[in-house]
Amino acid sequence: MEWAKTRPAARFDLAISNVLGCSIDDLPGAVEALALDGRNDNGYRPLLDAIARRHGVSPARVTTAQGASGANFLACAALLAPGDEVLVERPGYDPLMGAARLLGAHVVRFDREFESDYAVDPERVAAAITSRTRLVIITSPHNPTGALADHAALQEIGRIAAARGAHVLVDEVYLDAFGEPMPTAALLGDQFIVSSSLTKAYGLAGLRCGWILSSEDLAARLRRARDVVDGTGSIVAERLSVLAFEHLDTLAARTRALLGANMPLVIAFLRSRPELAYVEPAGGTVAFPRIPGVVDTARFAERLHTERETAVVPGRFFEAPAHFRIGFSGATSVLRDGLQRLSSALDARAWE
């Protein structure tokens, strides 16, 4: 996150993973919805209702948060104590580990392997889980590869976790950018916790509208954890978020149109580069190729930026340094030009 916040701007930014930001005109009625007051003690009730309807759960199972990262932190805060163990996938998104460590938990890893198209393997979870494990953390679609977790595998992981008295946190923040409606893991059982937001799939990062779906009992604990962290959300953002849910189908169509234009460009690029190894993205907003024989792509990413004004995310930030992450959810013209410059850097063997 420090790298993401402090890196120099790039003319062709392929390092972002959230859908191109909306303008105020993309959200009809936004100006009229603005107000500075309203009750949101345990969440703004119209927003809780909107999230619940979207996912087919009761409002009592919804906890709002500051984005998906805030939601993930609340889940960790509600469930973890110093000395507890947390199982986190590898490659993985660094703040998921950071939240657990900040709370004094011990992070244990299980691998999602390139050779298996980054599928989630319940046997790897079973081999790593212990009586001290309190939480298993999975992203679906996977950050950084975009691979979708199979629900049968998730169900088995839920069974393994429940036998140890643990929960399974599934971060679904990219799920609505997958191209077609996908079922949420929140419906798999009370041992599952699901986090998401309006940020990645809908171009509404500025609202910081995140949420957690859980059992009612755990939701009460999550809300008490939020009392310690920030109490409540911004009523201004929460009013606008309700409006966003009213127009979610329109926003989703905008996302589908953008990714429908962009994904074929990325797939064509990957197929045209014999020096890359990759799992072809089936949806989402990111791809995660590697350069076989290259130990660390940091130099490649740096030269790509300084010599060709193009940004990608070095794989070391996901504990996979031979890889780099391409985001393809921005403007199509920027993506097309950025991929051309990426090809040029590969032609020049810019990792050397």
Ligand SMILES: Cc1ncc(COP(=O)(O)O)c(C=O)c1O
Contents of the next structure:
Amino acid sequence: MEWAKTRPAARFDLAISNVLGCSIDDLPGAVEALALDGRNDNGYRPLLDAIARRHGVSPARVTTAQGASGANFLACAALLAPGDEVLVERPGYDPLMGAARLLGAHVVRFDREFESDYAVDPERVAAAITSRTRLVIITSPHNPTGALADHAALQEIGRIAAARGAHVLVDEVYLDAFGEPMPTAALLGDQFIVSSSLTKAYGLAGLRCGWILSSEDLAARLRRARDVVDGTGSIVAERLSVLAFEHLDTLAARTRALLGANMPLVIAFLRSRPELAYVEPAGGTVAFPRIPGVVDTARFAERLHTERETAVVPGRFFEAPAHFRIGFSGATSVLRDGLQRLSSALDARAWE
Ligand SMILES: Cc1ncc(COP(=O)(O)O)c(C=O)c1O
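Return the structure block for the form predicted in complex with the ligand; the form predicted alone was the one displayed.
Below, the chain from earlier opens the complete complex, with every other chain and molecule after it.
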């Protein structure tokens, strides 16, 4: 995260995984909806209702949070005590480990493998879980590879976790950017907790509208955890978020059009580069190729930036240094130019 927040700007930025940000005009009625007052002690009621309706759950199962980041932290805060174990997928999104560690938990890893298209493998979870495990954390679609977790595998992991009294946190922040509507893991059973937000799939990072779907009992604990983490959300943002849910189908169509134009470009790029090994993205906003024979893409990413004004995320930030992550959810013209520059950097063997 520190790298993401401090890196120099790039003209062709393929390091971002958010769908291109909306402007105020993409949210009709936004200006009129601005108001500074209103009750949102346990989440703004119309927002809880909108999130619940969208996912087919009761509002009592919804907790609002500051983005999916806040949602993940609240889930960890409600469930973890010092010395507990947390199983986290590898490669993985660093703040998920960071949140657990900050709470004094011990992070144990299980692998999602390139050779099996980064599928989640219940056997790996079964091999790593112990009586001290309180939480298993999975992203679906997976950051950094974009792979979707199969629900049968998740159900099996749910059974393995439940047998130990543990929960399964599925971060679905990229799910609505997958292309077609995908079911949420929140409906798989009470041991599942789902986190998400309007950031990635809808280009609404500025609202910081995140949520957690959980059992009602756990939701009550999550709200009490929120009391000491950040109290409540911003009523201003929560009102605008309700408006976003009213227009969610239009926003989703905007995302589909953008990714519908962009994904073929990234797939054509990957197929055109025989020196890359990759799992072709089936949806989402990222791809995670590697350059076989190159142990660390840090130099490649650095030269790509300094010599060709193009940014990708070096794989070391996901504990997979031979890879790099290409985000393809920005403006199509930027992606097209960025991919050309990526090709020319590969032609020039810019990792040397
Ligand atoms: C897996 C995952 N979860 C959560 C987030 C953060 O989302 P938000 O902006 O909603 O806090 C990210 C951002 O990169 C992410 O990759």
